[in-house]
Amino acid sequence: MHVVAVWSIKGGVGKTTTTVALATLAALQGLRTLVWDLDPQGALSHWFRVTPRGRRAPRKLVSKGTPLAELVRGSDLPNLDILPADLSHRALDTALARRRRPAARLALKLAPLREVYDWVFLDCAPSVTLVSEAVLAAATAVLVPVVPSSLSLRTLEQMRQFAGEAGTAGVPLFPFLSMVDRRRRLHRDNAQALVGAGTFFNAAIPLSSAVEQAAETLTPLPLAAPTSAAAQAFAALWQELQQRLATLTHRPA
């Protein structure tokens, strides 16, 4: 099972986008997919219209005796499962700091659906926080949007400087060009200096009308807009992270 962080500390990059396009691929794949939205804006789930489920759900999320089958929903897609967040979900760091090693905790409310999930998809809010670490310990990979600016390469600085020091240095962050606007001198450059050269994947993601218009009418991009050059940009991108994961998992030890 493949876990994979969709995370910037970066608000506005299109984490949710990306979050909602991948599992969306994935599942037309054939792939058991699950997504699991930490952000507690929710933004994903009313994407997918699911809410969670019954109350205390912070709690729920966290605790040994709630198993996270208990609280997933089914999507309209076969193949796509949700574990919803609304606001309530703004307790979950204060519920994981009330536990024995906290950081730890994703990972092993995960470990059970190994054998019912190919992939899982976190879905991040914009903050580094006590479930930041949780997400890094649990993570195969973290996928990071990040928008061809100053600031935003910057950020991505500040996140592998905060993987370090939260110990998971190990954890490989793929960063990859978001919202790109060929319009703008400045995205232009900077993409063509980041792209290609090694550390950024090669799919860009460019900023399109399409995206919003998918958010719009609540439907997942590759199936709103399957001809938008967003959309080929995401299976683009869907492509590189399984090839580059698979290169990890056969990777001599």
Ligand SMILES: Nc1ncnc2c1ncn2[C@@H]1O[C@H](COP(=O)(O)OP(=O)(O)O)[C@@H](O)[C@H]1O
Second form
Amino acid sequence: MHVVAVWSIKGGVGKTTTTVALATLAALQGLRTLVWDLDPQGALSHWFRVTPRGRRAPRKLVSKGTPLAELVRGSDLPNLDILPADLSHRALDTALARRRRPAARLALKLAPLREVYDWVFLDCAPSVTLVSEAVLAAATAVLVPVVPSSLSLRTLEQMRQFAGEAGTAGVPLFPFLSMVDRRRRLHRDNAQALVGAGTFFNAAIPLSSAVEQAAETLTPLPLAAPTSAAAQAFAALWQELQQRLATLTHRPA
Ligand SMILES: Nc1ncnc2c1ncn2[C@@H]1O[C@H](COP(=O)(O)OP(=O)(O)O)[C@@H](O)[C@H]1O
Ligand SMILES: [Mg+2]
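Switch from the form predicted on its own to the form predicted together with the named molecule and print that structure.
Shown next: the complete complex, the earlier chain at its head.
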């Protein structure tokens, strides 16, 4: 089971869009896929039209007694399940803080699902919290969408620093370019410089009206516009992610 977090400390950089696209591609390929919506704004849950089951879900998500499987909802897509969130999930951080070894908790909760899913995607909130620490400890790898604006590299550096301080420096952060506007010179120049800096994925997601339209109709891009340049870029990202993970030696504790 691969656990891939899609995380940035910035909002509006394409985390949820990316999670939706990659999870859809995995499910279409017949891989058993779970997406955990860790953002209390619940954008991903809205996308798949699912809401959390019952009350006190945040507490149950981190408690010893309730297996995650009990909180999982199906989606309209075969092979794709969702652990949904709503605004009440802003309490997740506090609920986590009350547990013993909070940073290890998400990994512990996910462990029994190892035989059930091939891929787990964590759609993260744009924050640096205890939940983020637990995400880093649970993830096999972290995908970081980076919009090529001037402060992107500093953000990435801050995220690396946080991972180091959280004691999870071993988990690879995989940055990739997101929402690239080739008409803008700043974007072109920064995109080139960022990819030139080495650690970036080759796949880069263009700013695209097809993505906006897919969001409007709540249809994952690979289904809404499979031949669009953006959908093809996500397919390339998915390929690259699988290749990188196949050669990875890091495993979460
Ligand atoms: N490649 C793209 N092209 C055009 N619009 C995009 C693209 N990626 C994301 N968006 C739009 O930008 C907004 C923020 O994207 P989202 O994935 O929700 O970001 P995050 O999860 O990082 O906050 C959404 O309205 C989304 O439809
Ligand atoms: Mg989001």
